[in-house]
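We begin with a single chain expressed as structure tokens, specifically the form predicted on its own.
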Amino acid sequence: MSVTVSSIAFAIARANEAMGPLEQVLNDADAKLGDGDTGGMLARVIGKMAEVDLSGAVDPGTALSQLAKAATLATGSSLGTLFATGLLAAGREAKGREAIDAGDLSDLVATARDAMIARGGASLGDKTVLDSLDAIADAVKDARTPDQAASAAAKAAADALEAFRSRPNRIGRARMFGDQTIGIDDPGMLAIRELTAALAR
């Protein structure tokens, strides 16, 4: 089985549904480190993406690019812009393919990760969504089906969140709190854990 336009649309719909109860959880997590708006921002971004009619997309790459454009229109935040950047880079990489094999997902996630690093200036190890994506890219390398990839991604995101909880945030507004961020979950990493878990159900 492969990832198709219809499966991308289904995943976005499921993520949008998951954001209902998750929005306030993420806002509360972000309030410990920043403006307390991560949940609201992601709800707007994913909600806008869920409104996109992907039925006319000729391939998964085009679908991802359309979602990236919707995400860009829905946010002015740095994290939202990074998500859009990652989606756009993955869309370019996948353009022209009728479907995306599960084995190719690792490269697409890595492409998104690298584009986000270039755009945002953060590095691996800074305790951000980049560390979650890096763990996911590695975890899905051996996936043979989308379901296997979803399960592997969910576990990798959960493991990354746990591993980085004991480290300080090193970039963004949170870095100003220094060692006080030790023991506190990065809200972006928490969002990745919860959304990948929702997609794996």
Given for the second form:
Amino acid sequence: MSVTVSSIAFAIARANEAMGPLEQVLNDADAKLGDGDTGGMLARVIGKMAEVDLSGAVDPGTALSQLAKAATLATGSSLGTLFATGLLAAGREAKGREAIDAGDLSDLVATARDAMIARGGASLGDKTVLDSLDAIADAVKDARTPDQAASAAAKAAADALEAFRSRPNRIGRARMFGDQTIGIDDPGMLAIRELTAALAR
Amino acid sequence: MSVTVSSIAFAIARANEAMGPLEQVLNDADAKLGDGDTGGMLARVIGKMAEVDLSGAVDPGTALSQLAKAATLATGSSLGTLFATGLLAAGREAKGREAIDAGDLSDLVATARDAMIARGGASLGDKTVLDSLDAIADAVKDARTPDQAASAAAKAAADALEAFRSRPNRIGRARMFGDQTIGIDDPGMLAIRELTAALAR
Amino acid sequence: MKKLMNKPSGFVDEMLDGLVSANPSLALSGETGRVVHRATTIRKGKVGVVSGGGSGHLPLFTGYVGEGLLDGCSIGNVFEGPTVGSCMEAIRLADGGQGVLRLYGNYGGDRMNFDMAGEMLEDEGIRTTTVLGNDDVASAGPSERQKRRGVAGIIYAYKTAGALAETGADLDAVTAIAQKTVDRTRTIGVALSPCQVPGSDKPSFTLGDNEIEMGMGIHGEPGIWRDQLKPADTIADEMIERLLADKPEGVGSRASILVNSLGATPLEELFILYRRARTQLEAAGITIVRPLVGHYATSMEMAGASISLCFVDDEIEALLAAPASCPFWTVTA
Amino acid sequence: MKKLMNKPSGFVDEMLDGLVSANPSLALSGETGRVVHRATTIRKGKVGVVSGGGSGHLPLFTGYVGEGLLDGCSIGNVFEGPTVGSCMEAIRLADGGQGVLRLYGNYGGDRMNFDMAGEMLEDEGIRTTTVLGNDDVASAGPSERQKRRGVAGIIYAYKTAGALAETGADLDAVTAIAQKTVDRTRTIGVALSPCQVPGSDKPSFTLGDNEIEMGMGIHGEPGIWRDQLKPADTIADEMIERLLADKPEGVGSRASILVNSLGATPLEELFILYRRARTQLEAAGITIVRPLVGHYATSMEMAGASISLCFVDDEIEALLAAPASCPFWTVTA
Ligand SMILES: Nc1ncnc2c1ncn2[C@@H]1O[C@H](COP(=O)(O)OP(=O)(O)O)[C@@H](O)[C@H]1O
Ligand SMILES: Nc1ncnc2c1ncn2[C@@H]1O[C@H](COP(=O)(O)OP(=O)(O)O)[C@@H](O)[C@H]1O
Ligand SMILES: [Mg+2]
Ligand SMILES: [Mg+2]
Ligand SMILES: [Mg+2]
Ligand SMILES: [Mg+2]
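For the form predicted in complex with its partner chain instead of the form predicted on its own, what are the coordinates?
In what comes next, the whole complex appears, and the chain from above leads the way.
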């Protein structure tokens, strides 16, 4: 089994559903050290992506690019733009391939991660979504099916959140708070855990 | 005995001295219903008048006009301008006369009062300095000497203050407070009582 | 209230020093040191236009000295009238031999001072006329319009009288256009929070945490009602409604609008107000010309806004369009 | 904090609607509805100059769209970067075939968005360059100048780049003058009280009753020190001292100064600050050219002020003097 345009559309629809109860949770997490908009922003971005009609997309890569463009219209926040950046990079890489095999997912996530590092200037270890993606890229390496990949991703994102909780934020608004960020979840990493969990369900 | 240029200069000097302890008292009175500046303003105006070198004034009328001009440079507040108006009018009336007899004082105060009514648009009974001046004009009618006039003026100003306390202010900033002004001294009337008391001492 | 100032007693003089040194087109003169006038001397034969009032309202009053606007301005302490002496000096400096219009807000103290100055200058042979700004509809009913206080709307009269004076018109004509402009201008304000006079230990008034006052004057004079904060559109609707209910007799359907910050209220909020006001005016069949949005007449750090309408005719509209330049308002041809 | 607004979610769009309808020289476009640009289409052959940033800083950023200044501007939610999509739209609208300078403040989010927009537009054949405003001396030491945030001083680069672009200069020249202007501009701010993002239930930061913070950023980013309020002259002295300590290498002795209100601080206080700043600069042998005092870059109702110095050379001075006109800044020849 592989990832197709319609399974991408399905995943986005499911993520969009999941954002309902998540919006406030993520806002609250961001409010502790940032400006409290991570949830509202993600809801807007994913909502905009869910509106995109992917039926005309010739392949999964094109679908990812279309979703990226939708995201660029919906937000100016760091995380939103990084999402769009990652989707665009993955989409470019996948362009032309009729389907994405489960075995290709690790490389695609790594591509997204690297584009986001280049765009945002943060490093692995700074306690951001990058660390979640990095863990996911690693975890889905041996997945044979999209479902296996989803479970592995959900577990990796949950583990990464746990592992980084005790470390300080070193980028974005939260950085201003220095060691006060120790013990607090990064809202971006929390978002990834919740969204991957929703996809794995 | 009559009022001369030098007795005017002496009176101003004494009023100026009296303003020292009075400034705060009058500010506090004004703060209750106005903008709390009656004392500071009068101190400035009388201080400026005390600086005027009256030695060149050919007669008491000229001296009063010079004092009026000094006052017009020192303040833009209602009471200050009314003082200047009154002094100017009295000065004009006295101009040319070598001295002012005690018996002329009542008319001069009445002239000042009327000029101030014309300038400020208030009426007798509105609980302002006008009511003090009106009482003084009446009280000094029979004075034979400047000293007699001063005592009579002090008593009249004190009585007027008492009499008007239970009435409402009907002009200036205090008017906005309506019946809340009942029981409170008008700062302008209080100033007249204190200054005439100082001159009678 | 925190203020960037030194001693309260120096507030006005230091502010004026800064104002004229930052604006070479202005000069500060007079024995009182409280007259701001154009740095160039008045053109012989030009009618002078002067204003004056208390400090604490910048750009009012001194900020409107400039080409096509005021020739000079006397300025008092914060919220206190200018001295008679400074009014006299301002008028003298603005006299080019053709007389001077005294154009200022309708406040008892200011009237006393300008009246006295005018009378004393008659002896010097300077002819003066008076026009009083009385645009604040909240300060008295329509039948007592002459009792109304002057607020932000006076800048329309500065503009028309100033522009006409530049053309060489005589004192009567300049006076007439100022009067016509005042007669066609209406303002209402809403206060959200008070300001504090430098040196005072308490604000000029108090409002509850979420309370506003409709119609409050620029020194905190009582308004029409106090109530909880409402949505901007609801507030704009009431302000426009009150202004239109007071629309002068016999005017047409073209009006300039001024949405003015009383101080702390930012431009963002003014534009939100403007947006609704425009919609409501258009619905009432009024065409907006030359809208102004910004800080035009303030009460230091008071929060709130005022809306003024100036119902133009062809003459006023042309004069509003004439070139003008002062530190806070530039109109280019 | 009381605000004249409707729903927080409508704050920016209603504000923009008001801004462009009050200023016919501006237009609002794009699928995002978040691009303000000149109402006239770009002159073929003219280099475009665009900026962008979060809302809540009027006149920044959108207010500087106009002749001799910006061609267009993308604008985000309050204190949030503009979307990549709106940056792309702003750049496209400003492209007259000769490329577009992206000139905006050095904030991580804004950089991501403008960078991504630029890369995506490369495919469309639009050449873009980038200059980042980084004038805030309080945000990093001199050795890490490229990390500093951009604040009010960016308007000097708007002015010089905008003026040069009007002459028909090419993209490299326009980029170079913007970079030179940024390199010669330094700003420091002092905050007296916070502002509040619409919809938020608490202010962007808190300060004690009589407390101020030197060097605080325009979104409340931490500054250099917090202490009790001091006299204006003492504050001005420290600000000027810090700016001069950071004076760029190799510049002459002429500088323009901008004394800017962060929002609620009134003009009176700005002039008191200006007065002292001027004295101190003159004592340091610096000649002030074209001083600016007013509301140029705010954080809504935040109280406080910033001082910027732009050390001019002949080229910058001439470009500052060139005619320009936008809703909040007019320079006449
Ligand atoms: N430069 C960056 N690189 C990687 N991740 C980042 C970066 N900046 C922010 N993030 C991520 O984005 C999250 C915050 O997102 P959001 O609230 O949308 O941003 P903003 O600070 O613009 O409001 C952070 O928790 C972090 O995981
Ligand atoms: N129009 C007026 N006519 C007569 N007296 C007046 C008038 N206005 C004010 N006063 C007097 O002036 C006093 C207030 O003086 P002051 O505090 O200097 O005025 P301001 O209200 O301008 O601060 C009042 O107590 C009253 O006696
Ligand atoms: Mg956030
Ligand atoms: Mg008083
Ligand atoms: Mg007073
Ligand atoms: Mg944000």
